[in-house]
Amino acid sequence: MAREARTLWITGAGSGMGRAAALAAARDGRPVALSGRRPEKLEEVAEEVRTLGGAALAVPLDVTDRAAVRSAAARIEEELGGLGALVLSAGLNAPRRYWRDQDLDEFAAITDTNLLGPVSVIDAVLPRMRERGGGTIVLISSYSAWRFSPDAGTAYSATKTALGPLTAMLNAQESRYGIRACHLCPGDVDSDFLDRRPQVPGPQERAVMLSPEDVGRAVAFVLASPPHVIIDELVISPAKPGP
């Protein structure tokens, strides 16, 4: 019999997507830790969630930082109980995004936060979650991971795709002791994450772009989800402008 932990990791959880799950969590009444890379951002959405009635603990994090991650983890599990589901929404783009300009630091730095990060993040709550019996573990990747978008970038293409077959592997391999995972692939979202374009839209193109929000309730669908549903893959774009 599994036993139920409600408690949800969200990282990259400071603004856009990651705070838009966090909100939606709070109505449906899960405890949340949160982490990022702003503290102070952190602190501001926990304070949106306790104003919801939530419980929220804000824990700043670098997702690269493998024993930041285990540590986190740990506080985690002790302050607000048992990890009973993630969402990954840390993600790291550039402006430089073709061979002819981009810079392999830059292109590390990507795969550090995009690939990397989530599969260390993953990594240490699944002993965990095996041991209860139970978890839910939505990668929030990209419609360019779904559909080949050459504008999106070298680095950010070839990580963000690579969280497909990951979320494949843990649907195999994990199943079997109640663990589910989702490679949620959202079309263009209106964040503060559109600053790292080449040529940052405008607010007429940001006008018919999927809200943060859009993603939330993506994310809500999938954790209310019953435990022997998975949903392997979601993909959700906004509907093309009327004439």
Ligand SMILES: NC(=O)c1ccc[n+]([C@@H]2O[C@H](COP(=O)([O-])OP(=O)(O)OC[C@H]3O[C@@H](n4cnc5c(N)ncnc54)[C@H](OP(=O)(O)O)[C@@H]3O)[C@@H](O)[C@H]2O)c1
Given for the second form:
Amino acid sequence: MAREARTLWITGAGSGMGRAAALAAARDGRPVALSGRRPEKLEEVAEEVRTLGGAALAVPLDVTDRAAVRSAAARIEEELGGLGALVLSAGLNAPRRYWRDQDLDEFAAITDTNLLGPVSVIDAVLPRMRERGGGTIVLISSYSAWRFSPDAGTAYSATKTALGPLTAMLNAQESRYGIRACHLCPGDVDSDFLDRRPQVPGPQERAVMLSPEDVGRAVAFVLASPPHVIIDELVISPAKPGP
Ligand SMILES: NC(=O)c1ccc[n+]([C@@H]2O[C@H](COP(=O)([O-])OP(=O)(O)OC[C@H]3O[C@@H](n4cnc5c(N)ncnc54)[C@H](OP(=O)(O)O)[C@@H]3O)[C@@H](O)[C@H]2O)c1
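Having displayed the form predicted alone, please output the structure of the form predicted together with the ligand.
Entire complex below, previous chain first.
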């Protein structure tokens, strides 16, 4: 008998929003597979999931390594079974964000991580999701993909913006197989990611940002929506601080 497709695979799961999504999913009783490049961070999150009574499997990988992504998908199906959802949170930006200081190798690395990374993970799981007749895919994009944000960086802005049509294509082509996708666009989130900014924000600026847990809750909401509901796009931003 087919196992219920409750397993969630998260990339970028060792920190920030990926970690928060893993803990929220564990509270909802989903087994979670955790991917990222640093095994020790994944093991820490796996331990936190187990403390909550959940099942977790750390599957270290670099999302730009397509062979590793394919083997990881097979391993997760083998060890946890029922791979029914994806949260694609692995992302990259660089402090050099303007044409004047652009480095093409860096541009390619950002494209490989932010655009081809999600494509290759989705590609690895779609056939099985189609066979099963269901799947939910959450792409952690950015506010800068929803509204042009000049300081986000050329490569970052272009690659995150591309996730909008990618999501729409998935919904247009795959919803007939019960597969739905959400383009999730968070504004500023207080995470390690901010260390890649040209001016790293201090504690006061971070205090008025979203927390990774705010986004983790939003991801849980998308995953828990009934199968006939598609949340095409979800934009989340921090309230302006008081006067
Ligand atoms: N923080 C913000 O203000 C903000 C706002 C909007 C959108 N976002 C997006 O939100 C997502 C999550 O970021 P975050 O804020 O939670 O920051 P974060 O804690 O730095 O998370 C990024 C994660 O991506 C993983 N990662 C990076 N490159 C990878 C690769 N090649 N292969 C596998 N994993 C990789 C990192 O782990 P390893 O280094 O161990 O691989 C890390 O766990 C990113 O896609 C980011 O673009 C962030």
